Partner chain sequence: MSSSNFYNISNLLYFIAMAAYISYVGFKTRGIALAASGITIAGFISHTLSMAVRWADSHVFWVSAVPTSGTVEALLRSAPLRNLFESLNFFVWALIAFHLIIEFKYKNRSLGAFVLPVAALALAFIDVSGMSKEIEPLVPALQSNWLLFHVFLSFIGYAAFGVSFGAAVAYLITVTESRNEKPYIFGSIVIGIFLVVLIAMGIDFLTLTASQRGELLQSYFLKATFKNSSGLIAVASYIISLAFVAAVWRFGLGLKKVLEGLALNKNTLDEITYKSIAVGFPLFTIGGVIMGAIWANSAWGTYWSWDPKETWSLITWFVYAVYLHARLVAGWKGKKAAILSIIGFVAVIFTYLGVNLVLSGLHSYGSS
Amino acid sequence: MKDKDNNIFYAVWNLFASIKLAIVVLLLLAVTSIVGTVVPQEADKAIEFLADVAGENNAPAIYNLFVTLDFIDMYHSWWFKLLLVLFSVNLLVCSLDKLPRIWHIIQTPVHPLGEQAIKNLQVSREIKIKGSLQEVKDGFLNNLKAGRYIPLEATDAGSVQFYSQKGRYTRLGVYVVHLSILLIFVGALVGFQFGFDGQLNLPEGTTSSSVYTFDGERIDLDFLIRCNWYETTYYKESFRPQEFESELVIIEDGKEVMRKIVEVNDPLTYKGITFYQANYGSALQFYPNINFYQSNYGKIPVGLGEFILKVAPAGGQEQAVRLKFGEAFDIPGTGIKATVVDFSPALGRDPRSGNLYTFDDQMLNPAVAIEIKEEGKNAYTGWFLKRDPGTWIIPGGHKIEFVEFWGLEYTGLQVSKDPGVWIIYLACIIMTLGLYVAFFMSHKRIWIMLLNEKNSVRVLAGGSATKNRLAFEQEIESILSKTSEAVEGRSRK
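May I have the structure for this one chain, in the form predicted alone?
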């Protein structure tokens, strides 16, 4: 029974130590990762993608198959986690299977070799140096130490041999790389198990205590997040966005603990949860019961948001004004009274008729219509465009700058929590060190035999290196030439 148990154990061990198993698992991970990268991991986007690829009639059936196979959320699926665990076990067993032999090589000390054995080494050189045995011996001792070798010495009748090694632990570089790969997988599994990816659409001036995964699951936060404002900056004389940003505030225990302007590639992170600026849009969809005023230029929400203006008399001090639709304000010291009477999110002019019209429901070219009344003069209405400073000046040199219609947009945030990311960062550092050791450092062993002859010393040098043989040959040539020049230079003097 014991032999049977041992046979089963070794059969399982050999299976997980198999390179073939590693190749198969790697291929499966590669193929499934490609699928997970190509197929969007969000339901609505996945359906659109499949409709474009396979046609609208086939998309529902393929989508249902993908849902069954967990391809829509594959990085959290049980089988993808199983593949990571299987590859990790395979890598660990392969490493442990070969480690005893490598460790034995590392721990084995170098010993003196015979003349023929040195000649049969991977690298072997023979020269003659004019000088005494003691002078040559001292020269090699100095140059070996300069090369960071710790030479051991063996003396025989008429000969001296130095032997040494360095970089023996560089043989473990590949195991450091293996460890980093395992840590990356551990970090990924921690992220899959305890992290999430989601989204949050937050209208200006509103606060949320939760976010939502892409499949609609609600995740409660232990703090509040508020959007103070959202802003899109467009390229000059263009409706193409240049950048979009929003100011987010973190509130905990009723106090503001963090405030940051979030831009693309510059997120806010708090308690391991990261909020990325992802998209934006009209916030009206979040207020289904709002009342609207219908004008010639579109619907204007009544009671929602505020118009923000900067008002200044000619040559006077500028001041900010916030007011609702239909409310009036004064330009200080002028007797002018003004009222917001209309609004357009994207005001344009028909090139044929010259008439103004709204060409989009997004805030591409926002403009506010303001009725101006001044005692003794006829009232008139003018349009003030946010992106056109030329429309801000009224007769008399007074200024009414339209800053924004605050509360009419939302900021779209992508939300991510990955508690395993720091493990992955650590693994990347370890992998960098391991790859450097594995590719650029080697285990070197060297033997130098000095044979005393008449008026000279015959030098037989040899050694081996685990990698970069050419550099090792150059190192041995350098030690020989420096010693020869030093000894023979002193002899000539």
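Form predicted alone already given; the form predicted in complex with the partner chain follows:
Only a single chain is listed, so you will not see partners or other molecules.
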């Protein structure tokens, strides 16, 4: 009974230790992975895609089939996970199966070899050096040590043999890579079990105490997060975005504990939760009951948001002004009264008619129209463009800088908590080191036999390397030629 159990165990073990299974599993993973790159991994996009490819009539049937096969969310399907489990077990068993043998090779010391055995090695060379045995011996000892070999010596009648090995632990490199892959799976599991992925859309000036995962589940934070402002900056004289950025504030127990401007490649992390700049948009959807003023340049929300201006009389002190649509302000010491009368998120000039118009509803080129009234003079209205300082100076040399129309945009944050990411990073470092060792370092063994002859020494050199035989051949040749040069005092050639 026990034997039988053992047999089954070994049968299963051998199955998982086989390289054939590894190749099959890897190829299966490669082939099945293609499905999810072709079929969109979201229900509505998948339907659209199928209607496009198979026609409106066939799409529903195929869609249902794909749902049964889990093709719409295939990377999280039971069968794909099963493949990944097979892959990890295979990897683990293969490595454990091979390790004892490799360990044995590593632990086995090198032994002296006979003449014929050296000639049969992967690399072997034979030369003659004029000189005494002692001189040649010293020469090789020096050059082997210079090549970071620690030579052992065996003496026989009329012959001396050096033998040595280096880099034997590099044989473990490949298992280090395997281990790092398993570690990645561990990290992914930890992240899946204890982490979450969510999002948070925060209008400028608002605060939140929770985020929503992509499955719609609410997660309460034990702190508050506020968005002070969001802004898209553009490259000069173009509409190509240079940066998407928002200023975020973390508030805990009523106190501000952290403040940071986050950018696309520069998130904010607090208490293991990270906020990434992901997108942005108009905040109007968050204020369904707002009224609008309809102008020629678009709809302006009434009572929502503030125009931020920097105002200075000619040669005078600059002063920040915040006001709502329709409100007025003074330019100190000038008797000028100014009123915000219009706004365009993207003011442009029609090249044909020369008229001003709003060319986009995103804040591509925000402009505010301000009516300026000086006592005893006619009122006039001018446009002030956020992106064009040339429009900020009014007659008389006074300055009205349009900083922004604040409160109309929201910042879209991706929120992640992944305690497994450190395991992933560790695995990445281990994998990098393992790959380097496995592919660029080699276990080298070398034998050099010196046979005393009349006035000269016959040298038999040979060795084996696990990788890069060409370089190893050159290494042996270099040891031979250096020694021969040193002993004979001239080039071997």
